[in-house]
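A lone chain, given as structure tokens: the form predicted alone.
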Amino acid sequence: MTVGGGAGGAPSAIDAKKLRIYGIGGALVGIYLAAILNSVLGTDIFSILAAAGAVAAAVMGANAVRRVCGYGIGTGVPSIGMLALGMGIVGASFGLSTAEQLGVSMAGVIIALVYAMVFGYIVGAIANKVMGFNIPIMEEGLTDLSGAGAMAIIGWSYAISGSLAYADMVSKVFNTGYLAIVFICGGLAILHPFNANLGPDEKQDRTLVNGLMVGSLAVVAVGLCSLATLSTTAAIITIVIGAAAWYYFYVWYYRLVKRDAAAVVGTGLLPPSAL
């Protein structure tokens, strides 16, 4: 996250275009690498790679939230995160189901990404031109958010189902109710970083490291879900790596909080009179 020096000791911002490449590229590489390695080697232990790819997409989404919500939409910060996953579910379902009907399941991720980003642009245009938000980057932001949501849904759903087949996603993720966990955890990974760091001292690196931290928690959550759908080994690998990543990014985030805070003090317990 360090890209040269910036004001207040913080690194200068990473360009949105670069983060888009990192997010989409990381998600596609993680998901496809997991699918190919699992298929070729006849295992499911590489499902963690798809979960990691979903984290990359979520960080891209978190940056889109900070850019759009930086215009001051207030309580819309949580809403836009839920919108991202809502658009993502539509895109993921359309892409995977269409690919399955065409007999090319592996193409479902690409179809889902393209459809989701077009869908996001249309929603952004409606928000600006019909609802009157008048945010200059609304279309671009919702395009990124929809794409990030679709990749997060597919990546974490793959980590539960171990398959890109739409029928497997439906039976192991949708019908089991695990989709709700993917939706909430994925939404938090996208919306919570800016929601937790907004204000005049918000810094991109601190916000995005928070996204990596919450995204790692989502990996732990889908790992727990996969105990019922994948091999115990694959599930434990996902849980352990997710927990280790969460701890690493938690320590990193706390260090950034101390860097940016005016003061870090311990208040102790509340006095009995205040309880």
Contents of the next structure:
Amino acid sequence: MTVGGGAGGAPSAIDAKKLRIYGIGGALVGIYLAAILNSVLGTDIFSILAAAGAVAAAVMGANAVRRVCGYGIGTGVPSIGMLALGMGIVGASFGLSTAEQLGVSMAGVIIALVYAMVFGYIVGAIANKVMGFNIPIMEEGLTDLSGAGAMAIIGWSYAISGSLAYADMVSKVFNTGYLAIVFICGGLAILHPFNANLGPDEKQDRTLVNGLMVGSLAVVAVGLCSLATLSTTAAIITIVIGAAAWYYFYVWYYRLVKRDAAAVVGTGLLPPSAL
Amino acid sequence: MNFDALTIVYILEIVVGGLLVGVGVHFVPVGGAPAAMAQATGIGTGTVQLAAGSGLTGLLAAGLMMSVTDNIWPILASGAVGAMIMIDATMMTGGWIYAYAVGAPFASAKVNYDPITGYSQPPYVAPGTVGQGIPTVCYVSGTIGAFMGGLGGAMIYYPLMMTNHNPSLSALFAIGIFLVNAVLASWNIQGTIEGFHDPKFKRWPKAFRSCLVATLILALVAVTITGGA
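Having seen the form predicted alone, could you give me the form predicted in complex with the partner chain?
Let us now look at the entire complex, which starts with that chain.
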């Protein structure tokens, strides 16, 4: 499974290039593997693979948020997460729609990724050149973020639709409104890790494990949505694997928090005089 | 997809809508976390939350109007009014909390006299803060900003609806375009602004240029998207 590909768990910093390969590679492998296995075997139980791929992309996005916001952008961290998903949703719907019009629905993911990344680069260049941010990694960071947003949207949408065909995506994810859940849960997986862990003692592994944790929660959420659109077996598989992954990463994250905290002290209940 | 004259009009409408959103954000008194603690003037949350809130209300209002008519003017008007109601209700209830719960006098730290009421501001600014609450000028400015934001949102939604005829797809796509412009504008004001009287307001041409380029790229692909099925 590609979930573990996001972070190696090593205390040393993971290179952004390596994370980009894990993120984009994990997302593409996850989505295409799910699409091929589902269509070849005529089932929908492999949709979880696309959701796992989306988690890998979200971790790459969380790392990009961490790098860009480390410079200080003046606004809250949530703004950049919403920007990532805003760019991602445009890229995703453009990619899937164009692929359908060209008659190759499998190419939609690639078109979405390329458009999103090019648009992210342009927005990064605008931020640096026109607004004068002068953040050296702005272009690179927003390219990653935009790509991560598009991959997260497509991956998690696939876990609801069970098909890469644009018509299925529209009828099962857009028209039902489940895309709003993908949008906000995916946004949280990308923006929440750095928002929760920022500060002078922020550590990359703790932030990214938090990203994996929130991403797993998003898998549970899309699993619940897919109860209405896919077979019950597929939905249950997605929910159970998502919940198990959430528990695993939650325990891991708690261990890292304890490692980085100055002290973990039990304060007990309120004193009797306060009650 | 054939690029006829109507398509170019749709692209232009989306671009103008994006620009209205980008410039409209500069009018909304965004206070961020300091305002939530009554240590700065404005509404106590970030630009994106406010822009998304007013934009979504505007889109809902525009969508509702679009279900009864195809005429662009009532659709634009209901989008703008929907967003204005949302922002005004937020500022009013926020103002009650600042006045009756926090107990802070409304004062702007950016001007000596409120440009609308003419009341003196500095005596009421608590030491160590940059103003509190939502003074009259910020309220008026916020209403103008919401008008522009809602108008912009409806102006993005309308051409999308005319090309793909799918309300949910158009709404979510419009939110995407809306968020890109709102975030670019909020970066331009560095997170907080009081309204049109704030010195930061003079930076709007930068946001105008940024949103123009960004929305144009989005608009070119937006009109090619089909409604599916």
